[in-house]
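First, one chain by itself: the form predicted on its own, in structure tokens.
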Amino acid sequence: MRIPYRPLAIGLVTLAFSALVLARAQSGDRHFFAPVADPVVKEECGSCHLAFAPSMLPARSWQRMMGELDKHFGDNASLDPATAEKITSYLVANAGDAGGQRYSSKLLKGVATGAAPQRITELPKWVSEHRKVPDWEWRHKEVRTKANCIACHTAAEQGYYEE
């Protein structure tokens, strides 16, 4: 009786590439910050701008910003009161200093204890990785703020923040 050794080669091989795919879809590398899951916050803050991983800030931050939507970068952002909290509550939850976020820690690297800082673009591993971008960059018309990561990032709405 012969074992046929082929298909059970074959099937190996697939199933240690499909783990090798796998592993680099959940950590998206060095880069990849889960998005936004929650419906009422992608449509929420999704609705101005591009619904920022919650784990790219400390909780911080988070509940700081949401305390002050009145002025949020200058615009009036004010949300009724259990909206509000509903979006809080998940930013929290998912925050960057809330643990399980495994690339929240390099990002969130240097930001003071105690800090809530309000701009993922003035982080120091974010002005790091960004430093050789030249200012005429920032400026072009299809990115126009350095907070427009799909403008370079393609696929950050998806969590990727891969060049």
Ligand code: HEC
Contents of the next structure:
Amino acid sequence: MRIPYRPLAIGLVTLAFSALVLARAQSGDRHFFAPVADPVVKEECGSCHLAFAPSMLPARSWQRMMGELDKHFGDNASLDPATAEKITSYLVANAGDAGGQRYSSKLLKGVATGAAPQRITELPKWVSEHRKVPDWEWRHKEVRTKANCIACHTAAEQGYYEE
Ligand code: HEC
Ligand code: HEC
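The form predicted in complex with ligand HEC is what I want next, because the block you gave corresponds to the form predicted on its own; please supply it.
In what comes next, the whole complex appears, and the chain from above leads the way.
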């Protein structure tokens, strides 16, 4: 395999950026949701839509979703069992309530204990944060669906949801 110079340069930039992101995350930035870092998850769960930040849903949501990938919001997103298992572990380990903590508690506020919501866009807190977004904006041809976070949050892939 050829190893060109460019990826290295990009790697360095990414590293500098990660350090910045980490610093902001540690300072408890409420707009920050750590993006998917695992390349397999990024590829398999980021091909049809943004690879959603695992901390936006509780662990039980991911467990349920990963067990029903053949019926994934009207799509078949099935994976081989080994890959599915790997992805499930990653999502669960980084879930909003991982290890009993709730570092995304603002977004998970109002979700009943034991519930396994399947949509971030149906979380009570998500709905209230977006109540001011007018109907025409959701229907805009560059948006089309509430799940298209990146249309409005241009830095969503880096974990930022300021606006
Ligand atoms: C074959 C395409 C496809 C793949 C692959 C895929 N998804 Fe989806 N996903 C969809 C569609 C379609 C929707 C519904 C989007 C909408 O409502 O506009 C969706 C919605 C979602 C939602 C809910 C978004 C909301 O409304 O809050 C989550 C969470 C999600 N997917 C996670 C995953 C995960 C995790 C993976 C990897 C295991 C994955 N997806 C892989 C097609 C896919
Ligand atoms: C049509 C544009 C639009 C789309 C699509 C959208 N958002 Fe937002 N979002 C907004 C706006 C506008 C606000 C700010 C609301 C306010 O400050 O009153 C917001 C606020 C937020 C916040 C709160 C940030 C804070 O200030 O604390 C989060 C988190 C968030 N969005 C996540 C998401 C996620 C995740 C998705 C995709 C599943 C998404 N948004 C899709 C427009 C959008």
